[in-house]
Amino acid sequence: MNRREFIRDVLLWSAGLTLSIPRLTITESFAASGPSLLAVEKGPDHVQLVRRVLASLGGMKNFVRPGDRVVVKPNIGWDRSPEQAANTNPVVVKALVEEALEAGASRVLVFDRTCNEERRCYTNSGIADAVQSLNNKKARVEYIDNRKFVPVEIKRGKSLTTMEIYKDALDADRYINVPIAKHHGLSGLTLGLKNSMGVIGGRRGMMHFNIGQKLADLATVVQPTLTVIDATKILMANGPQGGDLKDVQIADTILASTDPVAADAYATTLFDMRPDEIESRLRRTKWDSGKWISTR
């Protein structure tokens, strides 16, 4: 599949907001010079990776204007260290916050609705310290305030018609979604679309029934300005929580797109999969000692 075909199919998929995934064979050619649909960068310097993917998309000033209120939404869901690859790399989060501030943001909020105890998640992930180390009053890491969840009608929803969504995410001028690429025991992988579950309230467990359609429904109202997928370390098994360093693979990759579907589609290839084969692939294989093996 060439670049034009990839863009065509992703745009069709995005327009329909359905998880009936087209068959894609994706190559590095989509990280073209100049503004592009998708930017992919690899290397050991993760701060530079952030700057390079942003530059490929026109720079952070292409997304954040002076005075904008910005949300940077990483995955901070788990009481895990950065080495365990259950949460977004704090270096990546810090670099994005810094870029937003340099672009003129009047405020940058970082938050997530955690699965484990929030203070332990924020601290042990390294994200709280990383943002606070900027020593800038405009950048704040905040705990979720349950009073800020507001009911939202999902007019285009097929499986969801209403959902409580965090007001700060809805009110932001710019919403930057920063998931980590990792395995998920139920959905196969958790990437950009699923990271939006961190801004919904109520009983999130209900999302896991017919999760594909519900994530597509949620995507009609939670629409990131930019999706930046952290694949510096990727969790290959026992996600989303992980814990065993043997399940972690160093990928030293960051990708970004204005289209969350394009970002997620490309990220599946980091797990040696096509977007359309996630479910069947994970039913018949498992990750062991650095490779996928058959369970048949």
Given for the second form:
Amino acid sequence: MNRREFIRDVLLWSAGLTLSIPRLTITESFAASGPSLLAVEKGPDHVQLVRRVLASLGGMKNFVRPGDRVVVKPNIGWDRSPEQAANTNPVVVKALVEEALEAGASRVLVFDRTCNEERRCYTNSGIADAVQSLNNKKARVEYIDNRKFVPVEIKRGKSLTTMEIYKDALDADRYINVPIAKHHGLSGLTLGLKNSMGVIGGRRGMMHFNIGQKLADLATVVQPTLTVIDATKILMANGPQGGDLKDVQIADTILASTDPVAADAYATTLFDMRPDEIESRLRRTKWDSGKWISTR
Amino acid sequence: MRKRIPRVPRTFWRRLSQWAFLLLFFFLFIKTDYTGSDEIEYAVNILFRIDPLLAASVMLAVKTFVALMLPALALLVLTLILGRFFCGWVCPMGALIDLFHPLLKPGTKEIDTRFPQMPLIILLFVLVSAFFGLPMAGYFDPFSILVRGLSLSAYPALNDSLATVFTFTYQEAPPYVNAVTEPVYAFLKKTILPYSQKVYTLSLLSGFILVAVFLAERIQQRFFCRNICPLGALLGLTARAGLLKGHGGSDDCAKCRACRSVCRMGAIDPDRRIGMHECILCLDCLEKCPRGIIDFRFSKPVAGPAPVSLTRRSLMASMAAGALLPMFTGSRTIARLSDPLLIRPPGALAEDEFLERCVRCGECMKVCIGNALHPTFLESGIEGMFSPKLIAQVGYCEFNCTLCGQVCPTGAIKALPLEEKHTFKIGHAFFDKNRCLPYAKGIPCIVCEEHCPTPEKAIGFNTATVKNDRGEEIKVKQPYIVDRLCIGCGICENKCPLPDQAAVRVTAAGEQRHPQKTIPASSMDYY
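To test you: the structure above is the form predicted on its own. What is the structure of the form predicted in complex with the partner chain?
Starting with the chain above, the whole complex follows.
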């Protein structure tokens, strides 16, 4: 079984298990051949891992065109150190920013709306330093500016009708989502689409009611060009904030896909879980004529 | 012929010094914040540590020597040599008062101090009552009033006003306006504005007290310094015995009394003699004297004006007030039942000693990165007003932050090493199952659990099958507190998505500074 078959099977399998409830419909986009749907690489050199996953998807130039304004959106949610694996690995973020710059991006913005105090998160995650160490004026780490949340109508939403979304995320030509794969009390795991919560304003706690549906709804408006899941270190318990090194496992894996659901689905297997075990958009998101839509 | 260099008035140096210290004060004030490092570099707390009034009050109250306040001795020694130079040349409150004076000065100048005995009465009262267990120095100390008024009121108000202006330009103004305003705003944010907008209880009151000090200039110049300031009184008493003496009018003098009418402190009597108790060495009289005969030099005592002193009656009365008032503290309900929501910062000493040490400077609240600390109103008695307490629903205590203990000038909040802070229990969270969504409404939530910062989470959950309001049977995760792990940081209460009162609330139960408040728990050793 090759990788592609595996993923297809995983998705079909999860769809099969959830036939009784709203489900992910497997459509031609998954079956279609062409450039890889999803790339997975393992190894201890994380910069190389980023390069390799991008290469198997046709290289960053496939996603970032010269002059593009790019957002790289890691998870910087917590006042935790890189070893504690609560935030995206700064090495991975830096490598992605570098790749985007090399592909000709005119600007690469890195930000997240944090859960703990912003400055502590940006500093202690190592992400601010990592991006600044590039010494490139085009690469910027910015704190959230509350003036930039704009109300967005979620036309195809089932559980959400409007949402305040960060302007820079909406305006970007390319949006690269870089979650870290980790344990999450409510939703089982937090992966790609959960990471999109970092661009919404207001009282985000509300997202937790019916989180699967709401994340699916959110995915109809925040659509990443590329999802790169950082599973170099994964948090197996006490997530999403962690804090205990005993809960951190070295997985040395990075996966990337243009399809956020496929990326999330594959990532569940790193935790010995099945895709349908996460209270999730996997059940409720449907690919329909080139767009993700929510189903009930 | 050589050009004559214009003479610099001697008051210039005093003004320069006032400006320099005022700017230093503002620099330290702005720096009293998280700056990317867990250790704070500069903090405005040095101002409180050189304050002999607060030092005396704190040491009398706790009846031990407080090494943190040793710098106050240096100020006393300097005052013994130079007189009240501090009030005229250094004090940021004095500098601000002088700065505002031209805007507020009354039409006719009042020369004699309105209530010359008042500062001494306040001083005695404050020290005696501190000794007997009712610490009040923070209400009258100029730095406490100043830093508190700025931190809790003026500074957040300034930030909010500017944010309103720049949000308007950002959202409504054309791009060519924003090309100017946005860089200006970014610059202000980077330099003088706080990182985030904060809100405080007692914000208006703190601001009003500070404004009142300035408004009192309408009554007479340096009204606060002459009629209220107990620190000034203490420095004045020291200066009276000091080495530097003012030599005022003599028999050669034309008795014009220009010196007396220019004096901002009412320190010069009709015989043109200078009282070193009041004189703050502003040097205005030197410049004003038409014959230039006024002089300050180290000398043997010279005949001065009759020194301000308390009548025996007011001396006794202020001491009696200071000694008697504390007797009533035991008659209040808080002597038996402390406020259940009075959560003190991590590292705070046991309540009595905490209040004896706390000088109400507001620095912990200024530096609190989560906007968790707020001034108490009457929850801990009149002597507790403006002392810090945690209001979790406004802000929570950031797990990895130890700044409040680092800036506390008196050790009322111990500076905790991070590891100790991580397990320092300031309170305890309780779920209200009538409100908590998974319990009350069958709605999945556990936002609290997600945010709980202890490495092994202090919030666990059980999975239960309940009916929601559609009548559907649904599996939800119902959270509970793990008693031995909860430190009372309040992030659960803060992040609870209910629109009003959170469904999980932190109280002072179990706070480790009071062992008698330990909560019964079956998981604990003594059960």
